[in-house]
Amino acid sequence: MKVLVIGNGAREHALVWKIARSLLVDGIYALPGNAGTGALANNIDIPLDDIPSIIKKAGQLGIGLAVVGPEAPLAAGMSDLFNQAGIPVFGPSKAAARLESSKSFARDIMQRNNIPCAAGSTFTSYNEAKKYIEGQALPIVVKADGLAAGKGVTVAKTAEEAQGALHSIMVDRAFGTAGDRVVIEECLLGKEVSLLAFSDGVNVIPMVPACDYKRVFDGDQGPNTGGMGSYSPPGFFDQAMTGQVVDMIIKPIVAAMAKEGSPYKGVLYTGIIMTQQGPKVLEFNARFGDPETQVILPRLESDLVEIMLSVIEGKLDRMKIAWSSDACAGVVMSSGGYPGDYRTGTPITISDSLEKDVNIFYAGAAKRGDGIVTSGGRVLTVTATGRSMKEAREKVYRNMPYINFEGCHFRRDIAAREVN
């Protein structure tokens, strides 16, 4: 079949890379894609928000499977329109994607179904939210309700910081309509882990767990980003903990969505914090995570397209998914200044000394003539596998000097806690 992967990040490059290994596939398209997907697929230059043109193009190409990568098209109902056009699509409906597109919706459904999450409240009034913060213990978490590209959450250590975040969201409109509502929650303490799972609306199969790094600088300092690196598996999160999260959180939320009349079909990303009281939900995402996907898919031994089709057809219970025991580490290289202002159009050079089994998954990178230049904040993710996390991590970092662009920045402590 022909497969269309929608998106232009490193996540989509990793998806194309894995899909290209499927025996079920004889053609791949990426829309709009990037410099990396262009080496494996045919890039199609249609804007992500022009959904009617995307659906029409997919029909013209005879696409047998569409895979929606980013959250914004899912929140806009792209999967629903693919289904209406009779094109099989991997990605939840607009109604199901509310688990990510509305933090207040996710919070409400968790509370109604006794799914463990942080205590807190939702506000549409700036003054009421401001007053609420004044009576809360610190630190406190302030979240824009809607989609904010991973940057709409502030963990405030002081009342001034919390009020500043609230003002930015609701008054300055830093995230536009995503700030029409704000969710204010207690700050949960514990180790964080990302557990992604396939769901066909009834059945659930978890993937291998991963950990990501949101802050831009080493030691978890600086502003939040879309993610500066990731690794899998985390040593502190064993198989029993995976089972606990599946039973306490993932299966109940999938059942609750079905009961709501919005069955969840696709990948459900659950951000978990392991508190002293057990696992609690930090967030849901309605798609593959980025940068987690870049370290999870290299460990997947089963055919990803076969899994996706079983999800669409409601036959996930018939699947046996195999994973490598190898560890994988991934480091994001970003443009200098990200997540603030940064330059684009800077040439990217890669030395012939780069080890052959090291993967580069491009994100903010575009073709220019015979070369590749930067076109975004997070430029690429470098990943490597190894028999141990120490081996995987060492391989990534010894290859970082072979990839260069002016002003490049990356964290040097990804997965360090696993080997120190």
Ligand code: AMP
The other form holds:
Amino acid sequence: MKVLVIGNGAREHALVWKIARSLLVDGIYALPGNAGTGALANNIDIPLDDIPSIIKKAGQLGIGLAVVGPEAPLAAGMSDLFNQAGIPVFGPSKAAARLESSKSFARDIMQRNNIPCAAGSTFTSYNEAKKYIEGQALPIVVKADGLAAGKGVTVAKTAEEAQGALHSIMVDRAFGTAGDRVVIEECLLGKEVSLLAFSDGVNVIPMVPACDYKRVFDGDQGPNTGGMGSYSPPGFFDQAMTGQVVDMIIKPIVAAMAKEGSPYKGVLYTGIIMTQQGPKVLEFNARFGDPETQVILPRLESDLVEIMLSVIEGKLDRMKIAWSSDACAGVVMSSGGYPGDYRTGTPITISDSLEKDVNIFYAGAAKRGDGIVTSGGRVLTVTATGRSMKEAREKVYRNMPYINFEGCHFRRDIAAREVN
Ligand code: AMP
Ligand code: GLY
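Switching conditions: you have the form predicted on its own, so give me the form predicted in complex with this ligand.
Now the complete complex, all chains and molecules, led by this one.
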């Protein structure tokens, strides 16, 4: 079977890396891909928003499975178009992807179905939202309704900060039409965890849990980014908690989507805070998380393509998914200045001393001549596994000095709370 992976991040490099190990696969394409996918797959240079050309190309190549990585093409209906063209696709329909592409849709369906989430309200009027904030306790969370590349959420400690975020979303239109509506929520307190699950529209199987780090600097300082590191499993989140989240949140939302006519097929990412009243949903994503995927897939022992096909065929109930008990830690290396301005085109060097089973999953990295240069803010994710988190963490950090480019930056505290 020939597989096409859509996207160009470290998540997609990790997907290509795992798919390349499937016995069912004899050809892999990445679109548009990056320097990392290019080493394992054929990169196809079509822009992600040119969906008609992508579908046509997939048809010409005889693709037997298309895997959609990022949220924007899912929200634009790429899966529906693959389906119309008769090409099996892994990724939810446009209607199902609303769980991510509209935070107000996600809140409404959770409330209708008694799924625990933060208390809050949705507004289409700037003035009403402004007035609402005045009466609320602090901190308070202000979110653009639509897709905002992970940057549409502000956890405001002061009323001024909350009003500033609201103004930027609804008046300055910092995220365009994603700011037509705004969601304002109470701030949940507790430990945060990402639980991804496969869903075939009816049946669900959870993956192993993971944690990610969104702020750019150690100690969760500085602005939010697309993710600076991750690890799996979090020590505080045991098997019983996974069961609780599956029963209280994931199964009910999958059932509600089916009942309301938009069955959810693909990966459902649930961002959760373990509050004193139990787990509550922060957000849903309609896809694999980045950088969670880079630490989850190295722990997956089963054939990912087999799982994806069983999701598409609605046969997930027949699957057994096996996971390694190893721990995995992942550290993102970014360009200096990210998430603000940064340079690109800087050569990346990898020393021969890099340990063999350390993975480098590339993101903003492009081939130039015989070498690789930076081409984005988040340049690569380095992951390592070990029998314990301590071992995994030590391994990843002792290899970081072997990967280098001018101005590179990474956090030194990924998974530190697990080993201290
Ligand atoms: P999102 O873009 O929806 O992933 O949100 C980004 C981050 O904001 C989350 O990972 C949380 O750390 C934080 N966040 C979002 N909603 C809330 C909330 N209601 N309470 C506390 N933190 C939140
Ligand atoms: N790690 C958060 C996300 O993928 O949106």
